[in-house]
Structure formats: C-alpha cells, structure tokens
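Form predicted alone, single chain, as structure tokens, below.
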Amino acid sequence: MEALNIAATKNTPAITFDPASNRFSVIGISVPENASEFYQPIIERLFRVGDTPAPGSVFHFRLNYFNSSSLKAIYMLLSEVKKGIDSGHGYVIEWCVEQDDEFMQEAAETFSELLGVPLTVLPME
C-alpha cells in the first residue's frame, strides 16, 4: 500500500497514512463545504479490495474541531475501520481529545456507541 499524505488547509484537516508504521492520521480542522467529497476518495484508496492497511494498523484522529457534515463523513470512515476490526484485522483507534472538550469526548462516545468498537480516549498535547 502507498503512502498517503494530504496536507491541511484552513477548512481540511492533515490526512496521513505510513504504510511503514502502519499509521494513519486525521489531524486539525474539518469544516469542508462537502465532507463527502473531501473523504470519500480517501476511504476508497484506504479501504480498496486487496489492498487494506495491515493488521495493527491505528488510526488515530486529532480533531479540534468538525461540522455536521464532517460527522458523518468520519463515520463512515470509521464503519470502514471497523469491517477491518471485525475481520480480525486489530485496528486501533486513538481519539484525541483537548481537557475539558465535552463535545470531542462526547463525539468519542457516541462513534464508540453506533459503531460498537472502542476508542481510545487520549489526552490532545
């Protein structure tokens, strides 16, 4: 699988993903006009038939803030994430959250509820 790496803008976040250490990451803001449009080609490069991340691969997100159309984007990235955990893939997701941020450890929870994984809660550096 090749490396993945789109660079942040001021509505975007950083999209990363390291094959070699089997890393990917979302870091920053995602407030895009069309979430969809942002993550739907990164979901389908990640998740390609044949060609997934390896096992133990974490996926970590580092968001300070995302819209309602964000939301459901990084849903359904994270459904992708978890059709790996259930095929015995062991992904991890780490979730980073500012203190005292209720809407970030909020939004945590609940991806944790519908999806039915867990999270990782950490504490945002």
Second form
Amino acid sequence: MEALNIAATKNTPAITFDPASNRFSVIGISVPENASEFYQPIIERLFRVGDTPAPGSVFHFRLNYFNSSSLKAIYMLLSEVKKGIDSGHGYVIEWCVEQDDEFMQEAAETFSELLGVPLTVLPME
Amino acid sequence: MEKNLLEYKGQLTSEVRIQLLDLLNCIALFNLGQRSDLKKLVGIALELLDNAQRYNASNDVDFQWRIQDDTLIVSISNTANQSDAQRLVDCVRTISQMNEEQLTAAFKDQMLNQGFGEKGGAGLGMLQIARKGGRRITADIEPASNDLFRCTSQVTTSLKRA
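Moving on from the form predicted alone, please list the structure of the form predicted in complex with the partner chain.
Following is the full complex, with the preceding chain placed first.
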C-alpha cells in the first residue's frame, strides 16, 4: 500500500505509514473533540480490501496523552490489526510507555485484554 | 490568594482546552511532585472539559481545579440543551451506583459494543473518571435561560496513594 503522512496538530498525533519498512506510527497527543472523524478515514485507508499492510508490519504508538474518545478510536484501529494477526499476517503492536506512567501502562493492559493479543510495551525514547 | 487553585471562566474552544491541558500538566507536576498517576489526575479534568465542549450550548464554561489537603476537586459548569443535560445527570447517577466490577463491565460494553455518539463522544468519559479513581462524581442541572440548563459536574479524588 502507499505511504501515509498526516502531520501532527495541537490535538491530533502525526500518523505515518512507510511501505518500505512496513511501519505504521502514531506519535504525539490525541485529544480531538471527535476522534472517530479523525481515525475512521485512516482505518479505512489502512485496511482497504486487497490493499492492507504487508505481513510483519509494525504498528507503533508513541502517545503522550489521549482522551477517552481516542481510546475508543484507537481500539477500533487495533481491532483491525487484530483481524490481520488472526489471519496469520504476523502484525506487531508496539506501545511506548514513559517510566512511572500508570495511564499509558494501564492503556496497554486494557487494549491487550480487550483484543486478546499481547502488545509489545517499549520505554519512551 | 488561594494556593493550588486553577480557575478558568470563558470560552472553551479546542485551543483553550489544549492550553488548559498543558497548564494542568505543569501545575500538577509542580504542586504534587512526580508521581505515577499524574496523567490520570489531569485526565479527570480533560474528560470534563471534553464533555463540556461537546455538549455546550454557549461555549462558555466555569472550570476549577482545586487541591484541598489530600483531595483533588475538579468541577465544570456549562449550559446545555435539556436532553444533553438530562443524559449527563442520568449517566452520573448510574455510574455512582456501580461497584468496581460493574464499572469494568460497563466500560467493556461501551468499548466493544457501542458506537460513537452524534457529537463524537464515546460514552467513556465519566466511566473512565470513575475507573481511574474519581471517588465521588456529582452532576447537577438547573434551568437557565432560553430552554437551556446549567450543568455542573464535580469530581472529588483522593490524592493519597495506596
């Protein structure tokens, strides 16, 4: 699939997909008023029938903060990743957490529990 | 001057909400020190601000973040139409009666089975506040002008760590 580049704003994260490295990244802060409006087109683009990320793609999340509307929208995105995992695509979900950050640590645990797949928790660089 | 008080009265736009979030992160860190639940505490304010912006009839809010002894009190007041005001009261009443297991079950149901509302809400804000330690959540409404209602939500949270 083609590259995806959405610049960060004050209330939405930078979104990129690099087809050369098969790496999808969400970086920044995610507190839009309507997270569905922001994430739904990205989900539809990423998981278009017949044009999905290549097997082994990495879905990398490095967020400083998100609101509950984004929590739901990110879950919807990860649900599509999960479908790929279940289909044998070997997708990997990376979730960055700062040291002593209960908020992000618990988010990783929540997603992992709801999705039934492990997230690779990485220290925030 | 009262210490540990942040008060904002005025228009609540996305820009103001982001600036308040930055300011709250800063004052939480400097007044409470480095602790692992700082984002959760600021998150209470963020969810109240989100709700007030999403369901506001005038865009004006009266927001307060106050620390009294070992307690954080966050409150917000705005006008809303009758259906949004009543939904807020019903939501808070229902959540206030839930135990921890029921909160978890309601959260999972909202995440797994429910969609977004017309105004982009995920129906998770108050649930998340309760799950993340909001010890007491209240919501009151009273008639205002032009068929609108003044909604006041308040969350009280203990700052003592287990």
